[in-house]
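Here you get one chain, nothing else, as structure tokens; it is the form predicted alone.
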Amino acid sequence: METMTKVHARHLVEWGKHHPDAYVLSADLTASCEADGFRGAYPERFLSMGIAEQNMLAFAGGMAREGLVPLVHTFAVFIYRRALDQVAMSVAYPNLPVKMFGFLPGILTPGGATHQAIEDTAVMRALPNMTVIEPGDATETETALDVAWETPGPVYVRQLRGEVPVLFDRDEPMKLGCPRGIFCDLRGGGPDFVLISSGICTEEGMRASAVLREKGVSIFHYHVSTLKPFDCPEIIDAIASSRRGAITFENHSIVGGLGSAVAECMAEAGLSKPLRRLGIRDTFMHGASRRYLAHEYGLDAMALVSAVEKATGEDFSIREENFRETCTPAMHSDAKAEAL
């Protein structure tokens, strides 16, 4: 497996030199969100705003109703958590460029309930004129920024750092509102499946539907990096042509993230197929490694395998050894700050 280190690091500093008005704003944690470079080659549109996220995103907010665009870097609970009033009225109600970069989403950090963004993703597609979207891989960490940056309004970001895997041709950029078919071969009529993914569990659902599939299975899977705006007519019809209905999967809460979204879009379309949600279930979690919180919290290939299996009433007999080698970065490393 191929990977990239402090992709979002190195873009972020050839990117500021075309973009003047461009200012980084940290909370402290700039190193840990891969803003030093930006910091070192520009320190005159660099903030370092201390431990007060919430006075850093109402400055935001100020700043952006100068004609300056900030780009807030910190980790994503500081955001939607201890700044949610100030991101929504301050940067939401009136619909400023504010760019929120959110590090360390869902099991990504070993640091436990209070640095865990679980439910990230439902508290900020609750709010108007917010754009939510979410990186997968390499490119699309990459790539991020330019879509965050055209887009009108403020955007949230869950965003990857350090090593990450190189998924996606890197010729095809994200783009928003477009998700990726990994795996839709549509000479055979609808699957039996459709996997929905985004984030971290893209990379699981590609290691467990290539198992599946030799087993008979079969699996058209997508790669979801916009979660809101969410509308996206090419997977309704996919679901609707299938025979066992969707699976989400996703590196957050099942509720509110992107298993709700694909669910209200089904009851709107008035799909009456099944919908099995793979996420974390409704529980905060503890303190561990990612390989061990995915283990423990059904965010990795082995589950997906699993809700098949319950969903056919069939054992595949589908091991670990099974699957292909993934990108698991160590716990700590040269490519980031600290493991938190």
Second form
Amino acid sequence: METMTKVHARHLVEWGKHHPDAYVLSADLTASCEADGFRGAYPERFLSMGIAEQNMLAFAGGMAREGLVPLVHTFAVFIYRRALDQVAMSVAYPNLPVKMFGFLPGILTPGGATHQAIEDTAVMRALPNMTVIEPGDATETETALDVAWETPGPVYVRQLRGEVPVLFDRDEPMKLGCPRGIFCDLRGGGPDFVLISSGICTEEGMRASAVLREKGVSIFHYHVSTLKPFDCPEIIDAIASSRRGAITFENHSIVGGLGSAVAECMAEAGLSKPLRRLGIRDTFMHGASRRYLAHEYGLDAMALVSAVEKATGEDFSIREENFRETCTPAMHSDAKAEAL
Amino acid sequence: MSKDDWTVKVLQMAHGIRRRVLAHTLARNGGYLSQACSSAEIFAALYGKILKLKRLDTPLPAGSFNGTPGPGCPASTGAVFNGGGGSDCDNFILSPAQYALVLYAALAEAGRLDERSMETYDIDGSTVEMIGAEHSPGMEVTSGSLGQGISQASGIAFARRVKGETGRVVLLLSDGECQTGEFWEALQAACYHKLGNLLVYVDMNGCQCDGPTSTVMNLEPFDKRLKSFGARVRRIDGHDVSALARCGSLPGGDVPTFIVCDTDPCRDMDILQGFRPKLHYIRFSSRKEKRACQKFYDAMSAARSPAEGKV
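Next, report the structure of the form predicted in complex with the partner chain; the form predicted alone has already been given.
Once more the chain from above appears, this time first in line as the rest of the complex follows.
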């Protein structure tokens, strides 16, 4: 499994060379959000705002009004939870180009409920004018910045950091509003299931569906990196053609995220197919390693296998060792400033 | 124009602001009247003396509401009533949008908003809204959620400094909103980032929604608190137009400047004394009350000097 480390950190410095209007704002989590390289390279375009996120977001709105492009970096929870009113009124309402990089989505931190962003997509998706994107691998982690920059108005990125797997070709960067068809062999007619995944769940979905296919279950797999706007007729068509409906798989609450977005589209299209939402099941979590949390809260490959078994009533006798290796970054490593 | 001339003009504007806000409060049977009483001289001094704004050849009409900013709907901004900017011109940011009617009245007094538009105040479909947003005349940002105005103004001040612009960012704050955590966050950031181009007037009228500010949450000693954060601070009588103007022409520095203006929410309108301690929003609870106010308004209109022009 090929992985890359500090993808955003490197790209931000290189990219920053050619974007003199871009400013990084940080709330005392600069290295933790991989913005330390930018701070070192362009100190005059780095603003330390202290642990004061409400001011940071509204300040960013003011900067954007004057033609600068603020790239806000902090943990996701401190953007959409602590500063939601500021995001709504000082950024989203005026439709200003503030690009928000929210780190530690879902299970990606052992920091517990205070640090785990489990409903950020739900909250940000509900804000008018807001675009919400979520990288699923190193290629997307790198190119999310380009997408955020090129997209008018405010953009929220559920950003990845540290060690990240490479799932997609470097020549196929993230594109706004374009889901990736990872596996959709249309020759054989409709599949049993259509799997729609986002973020780190895409890798788990790939691991599980590869083994399930060997067991004779046909699964189309789409990876979604644009959570809003979400308009994917191709996916809806695939679900319509399926025998057993859709499964969504996300590192987020099953309320308001990818699963809800798919449900909305299915309902509006009048599809009467089952939809199974895999994700964090409307619960807060606690502090532990990623692998533990993935298992405990049903975000790993085995969770998908179980869902398929439940839907089909079959027992595939699949064990952990049947899956191909996975990216399991160490909790304590040089790839992150601290374990959090 | 001699010093005294501008003073006379500004005082006339202040009188006109109070009269206009009272007229609308009577017409709508409610309004933010005490805010007009406390801040009339501040607004008049700003628009009549302190702010460096592009002149308008003629008062502008307020358009109808044509949508909130979004894809395919560019923001219509109230900044055009302030002249639309220019690198050496000031921004004027009104933080407590509850003062919107006071701002409209000031714009009308300053010849920036036409009289017919004033008549669309609080009428459905008009941009001359009760609590304005950035499509409303004179509103450069959307700041009705209290505490956000100073942060937005600071971001604008930072960007203008980066661009080498000489215009200032002039902000009007109410005292109540300085209770928010965001206010103190913004203050520390504005001092830390040396935003010397930020000039803040605070209307210390001592009133907020629940009643007297001192009974809701203490801010004092407010000037000392501001100073201890690193700001340059002056504390003045907020009805003294000479002092207001003097503070508006202090030499630039490398920290934000705060003019703490002690004001009276019943100033020149003794009839409001009977509403104490609830002055945040004036509503007439009886015909008698309304009649008394109407009488007061009639006297106020009659006392208008010829120089004030017709309205």
